[in-house]
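Next up: just one chain, as structure tokens, the form predicted alone.
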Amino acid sequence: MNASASRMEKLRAQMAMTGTDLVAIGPGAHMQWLLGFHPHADERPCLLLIVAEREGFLMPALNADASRQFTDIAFHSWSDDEGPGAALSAALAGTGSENAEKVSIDETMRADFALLVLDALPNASRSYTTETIGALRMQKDETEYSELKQNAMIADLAMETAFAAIKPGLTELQIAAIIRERFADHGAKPLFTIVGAAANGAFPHHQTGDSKIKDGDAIVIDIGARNGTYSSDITRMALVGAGPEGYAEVHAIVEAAVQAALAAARPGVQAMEVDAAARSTIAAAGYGEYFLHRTGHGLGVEGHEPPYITATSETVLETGMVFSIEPGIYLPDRFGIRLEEIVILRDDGPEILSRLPRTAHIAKV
């Protein structure tokens, strides 16, 4: 059984368990995960409809020939001069879902696509795919793990290249360009390259710019790229010379928060408990107000996906889930520190995908 067939089988089992009659998904990450492709995403309604024993596509005629190369699922095509109404009715009838009572809607697709389905099934109750395909995507298999591990290794190489290049006088953008080039050398498409020097590091999502690196700077480097279907995400710190006053103390607190979160992350634990472990460590050291974001997010087909490691998330962590642990402290007008690991949760706790230490790299002046 190929990956797509296996995932479709798992999805149908999940639908049965949740009492879901119909799953409707649009072009995007859910479809990519399930089928290994998705048609071109634009304003033309395109939907994959899945029921207990059948599936069918509402397919723009413009995309039908290109999509047929990847799937033998039945197409209910429509052209621009016809509109999608009749084809949607045929797709619902063809899959036997015209009287579906519970519909799982892809929360990531366009609202007008979703409304087409809901308007066609006015008596159906609606849920999101978080309890169907989303629940399945959270648990990675060994093939997915292998791809994520490969991407983590490429990110390690890109980070090491950045460390080697850092010196006073270079700009954040120049360092980012070096990182992107290294990613490209390994066939990875850069997704983001945050380089925040000195006070810019106090902005968690700093827009990398023309600021020049100076002696004494602390530099936040948060990078990610995609090789194949999956991607990477890692944050490390670099110091130019001795770094700013007070840096060592704050770095040690953030490192302790990472370790506390790693210790808390176990199968059966709610995500909020992992967030609390990191947050309480930072708060106890007197820096609670400077930890500005959640502790982590899932990583897979998308760079940010469930599970989310937040103060309010009741998601129960399970073996095979992949997520970040990335506490930080951000001191306005001084510097910021974030240390980020991507982990896969094993039966006995988290396995870190990166091999790079979390100690700050010391660049030569």
Second form
Protein chains: 2
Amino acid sequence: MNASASRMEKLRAQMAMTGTDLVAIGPGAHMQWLLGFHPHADERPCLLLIVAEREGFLMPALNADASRQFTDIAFHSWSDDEGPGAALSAALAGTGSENAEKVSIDETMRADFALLVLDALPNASRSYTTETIGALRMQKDETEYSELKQNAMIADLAMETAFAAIKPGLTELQIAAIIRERFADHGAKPLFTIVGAAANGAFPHHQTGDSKIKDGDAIVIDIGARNGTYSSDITRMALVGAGPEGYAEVHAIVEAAVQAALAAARPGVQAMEVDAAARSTIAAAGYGEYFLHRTGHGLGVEGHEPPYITATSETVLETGMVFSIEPGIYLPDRFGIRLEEIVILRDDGPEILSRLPRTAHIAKV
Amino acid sequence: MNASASRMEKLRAQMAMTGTDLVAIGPGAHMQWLLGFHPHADERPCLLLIVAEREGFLMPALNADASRQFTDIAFHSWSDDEGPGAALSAALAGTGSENAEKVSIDETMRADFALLVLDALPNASRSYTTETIGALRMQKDETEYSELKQNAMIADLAMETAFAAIKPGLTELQIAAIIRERFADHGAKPLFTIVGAAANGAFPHHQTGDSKIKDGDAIVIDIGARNGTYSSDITRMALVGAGPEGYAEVHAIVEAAVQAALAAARPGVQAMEVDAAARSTIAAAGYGEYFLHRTGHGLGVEGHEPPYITATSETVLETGMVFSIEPGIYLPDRFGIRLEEIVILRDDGPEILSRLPRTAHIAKV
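And the form predicted in complex with a further copy of the same chain, for comparison with the form predicted alone?
And the full complex, kicking off with our chain again.
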């Protein structure tokens, strides 16, 4: 059985378990995971409908031939002139889902795609595919692990290249460009290259810009790139010279939070316990109000996906799950510190994908 | 008045005209156009709510500080631990839109963002922002025109570089890489670089791959890149040597369809009339069934946006609208031909942005 057939089988078991009659997904990550491809995504409604016994595609006519190379699933195609209405009715009828009582909707797809399905099934109750496909995607197999590991190795190289390049006078954008080039050298497509120097580092999602690196800066470097289906995600810190006043103390607290979360992450534990381990470490040191976000997120076909490691998540962690552990402390107008590892959960605890130490790199002035 | 204030004023006039109480948009193209920025977009619900008298943001806490650099709009922020529920209620109350009777929803945002708003307003009727912001975005001002024109000039250079590089033995992906490099040289970020050689050209959205260019191929090259807020989009044809049998005749038909559409595009005309001009030209030549898509789409903050030039669109074209004219003929297992111009509609007809002729480039063997 190929990967797609095996995943489809698992999905149907999950649908049975959750009482889901119909799963409707757009041309995005869920479909990529399930079929190994997705048709061209644009404003033209494109949907894969899955019921217990069969599947059908609502397919823009101009993408039908190209998509046929990848799948044997029945197409209900529609042209730009006709619009998708009649083809959707045919797809629902063709899959026998006109009377679906519970539909699982791709939460990531365009609003107009989702409402097209929901309007056609006014009596159906609704859930999100986090409950069906998303639940399955959390656990990675060894092929997925290999791809993620390889991507992590490339990200390590890109991070080391950034470390080597940092010097006063360069801008954040120039360092980001060096990182992107290194990713590209290894065939990886850069997805994000956050370089936040000095006070910019206090914005977790800083928009990398023209700020120049100065002596005494602390620099947050959060980068990721896609190679194949999967991507990388790592955050490390660099200091220029001695770094800012008070840096070492705060770095040690974030490091302790990472270690506490790593120690808490075991199969059978709820995600909130991992978050609590990191959060309580930071709170106990008096910096609780400066840890602005959750402790982590899953990594797979998407850069952010379940399991989310939050203070309220009851998701039970299981062997094979891949997620980030990335506590941070953000001190407004001063600096920010975030240290991020991607781990795969093994029977005896988390295996860290990166080989880089979490100590701050010190760039000479 | 700055661009954002002026656009907000126009939006409110449009809301009054369409009886819209509330506009709800995500961190995407609509917001970029309206505010000149949007907060980091991820799975965390982030919404701008606009009513007649005020605005409010539903804002993930970790992005609040970074976003505050760009806007004075009130934030109703929520942390990863709280979730967005209470903050959304506060945002609806804060803008006085808890009892909105008609809400205009960003059709491009994530399904779960849209359903969050719709679930909170169960008695509201719903429309899409195509009717409010989308209607305004169709008409470009001269600043937008300048940016689009500059992008078109860069795309011309990238196309000429591709023409110069084509030779038997190169793969589609190698030609695409050359195009991307040329875009990057000019500071433009490549968005798509479709290179479809021989039979691959018969797929309008061909996934550029490892196929090697051969003597006698016809090659569809459809490329675009973003520089600043706006992007480019152009399609031209290249032939290797003499090209495939029957090429010249089909190229002449597509060229005639472009010219017919250009002649039909005048202020006051419905979009369907422009489509009909291209379509009837191709149909009259006996190739109607091989023209698989609409004649064109708008180009602005998004690569595809209204006005759509389809067989059924009653949108009345007006001075200042920017859209593509791109008829094509796709002959399965043989070749495809598409010729695409981006035009801005002037009082006396369309002005073509590109300076490149539409004749096929002939690459020597």
